[in-house]
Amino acid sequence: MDFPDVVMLSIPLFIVLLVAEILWIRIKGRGGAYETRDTATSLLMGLGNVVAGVALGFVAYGFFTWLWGFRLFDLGSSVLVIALCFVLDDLRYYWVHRLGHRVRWVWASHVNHHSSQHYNLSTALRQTWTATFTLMMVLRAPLILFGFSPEMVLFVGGVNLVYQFWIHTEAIDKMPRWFEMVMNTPSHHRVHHGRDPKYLDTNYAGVFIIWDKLFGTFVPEQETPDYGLVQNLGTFNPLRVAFHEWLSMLRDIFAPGLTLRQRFAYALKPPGWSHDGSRKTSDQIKARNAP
């Protein structure tokens, strides 16, 4: 089966919905806010993500096709197989996303998505340029080895990404209760983008919020989050947004006077870890602000 590139096909829909949200906010006077420079940065980040995907996509695809030669089964491409692949890949996404907040090497790529202090559909387009360098593609290896084709795995990953576009909005308050119980929604994902201590490192879900409830990382929305990073960047420069954490991490790793263990820790420990305790991780921030 030939699987379409659903992300590229969805770009016109993204634009239409983004314009519709802007008009809704202006007409209703509520449901979020847009700031011209912030939106421009998000759009440039999205464009850079597309360029990086075209330039470096062969790395992941080459790895997946190589793995396909060692598969245990060939499950085919029936509707049920695609559906199962979608669910399992969403579980994979949960763990990649969780690692993206708990391992600084992966956070260096993911941090740009959290760098906006606004929460609207343009924020969904603020995507990484450096995902290939995190090597998180290896978490898809079990799917391919078990018998889901590389094309199918990439397809369901694209559907997952397209689903997540609409949840980046304040224009939708709550979905029906049954939907909120199972699916990721704007309310759940607003929490994930909050820099409030109680909201840090929560609601990692892509499509199904049940993973957060199963693994103990779910927090319901109580009040409107304060969006952005614990320490906001204060810039709209897309180059700085894309690479600031990589540069900061490399400065820490190669700082003089550190042990080899400390250098590795600066890459593999959670963001905010420091060898001298001068900074705070999200766990420490949450503990300090616990009631």
The other form holds:
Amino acid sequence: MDFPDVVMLSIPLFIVLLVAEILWIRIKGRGGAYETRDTATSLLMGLGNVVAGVALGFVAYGFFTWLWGFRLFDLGSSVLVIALCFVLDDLRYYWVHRLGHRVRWVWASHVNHHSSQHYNLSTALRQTWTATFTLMMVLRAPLILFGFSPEMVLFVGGVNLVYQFWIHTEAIDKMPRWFEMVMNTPSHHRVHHGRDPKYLDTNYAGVFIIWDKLFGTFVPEQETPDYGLVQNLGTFNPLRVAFHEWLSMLRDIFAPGLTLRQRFAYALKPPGWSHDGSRKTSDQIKARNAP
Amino acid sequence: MPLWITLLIVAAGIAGIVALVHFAGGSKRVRLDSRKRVLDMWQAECPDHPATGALLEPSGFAALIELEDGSTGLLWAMGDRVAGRVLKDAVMQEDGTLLHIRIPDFTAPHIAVKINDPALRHIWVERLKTVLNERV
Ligand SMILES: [Zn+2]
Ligand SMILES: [Zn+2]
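Form predicted alone already given; the form predicted in complex with its partner chain follows:
Now the full complex is given, and it begins with the chain already shown.
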């Protein structure tokens, strides 16, 4: 069965909603803020993400089709199977995203999604260029080996990404109670983008917020988050935004005078870990700010 | 669709949205024009480096921050938000009324502060000299 490229098909919708949000904020004078260069950077990061997908997509796709040869079942592509695949893939997304915040090697790619100090629909498009290098496609292996076809797995992953577009907004305060309980919403995801100590490393959900509640990473929105990174960027240059954490990580890994264990730790421990304790991880920042 | 048409549409789309943001008031810059505000912003940006004082400049683009441990920080406008760094191993270059400050930091490589008043510029330069690695 052929699955459409939902992300590409959604781009016109993204643009319409983006323009609508810019105008809505301008007219109402509330519901978020857009900054010119920040928006330009977000859009260019989105463009670069698409280009990187075209250039490097074959790596993950090749891996998935190779795995498909070893599948246990072929579950076909009934609606029920697609729905099951979607839910299981959302669980996969939760863990990839959690690793994206807790392992510096993966954070090096994901950090740029958090690099804006703004939170609006353009922030949703601020996507990584280097996802392939994180090797996180291995977390999709169980789905494919179990019998969900690579095309279906990529399709539901695309739907997941498209869903996450609209939650990058301050224009919506809270959704109905039942919806906030089950689904990822603007309110939940605003918390995820906060640099406030209590908001760090929370609400990793893609579509269903239940994973965070299940695995203990859910934090409800109280005060409006302060968006961005623990140390905010002093540049709008997309190349610097895309590669800065890879560079700083490699510099740490290859710094003189470290043991092999310390070098691996710089790649695999959480962001902010250092061999001499000169920096702070999110856990340390949280501990210091605990009431 | 030929590639060049695709590229043209993408470029026009991005330029169009950015222009819309600009004309909707998105290019307004934050003004670092009160000591209290600057110190609050520094505290929010760099909570690990408590400040004792701030040296402003009239355009409100940047401020030098005196830190408790004797070192100096720089807070500057990133559009309507700010970024802050402790100045370590920085290099400064005077170019007419512009002070170019370069930090060995890939995420904040270059900040240019324009100070028209020569007396105030002199104060900035003297303050910066005390923390710079070398003066070019
Ligand atoms: Zn994240
Ligand atoms: Zn997000």
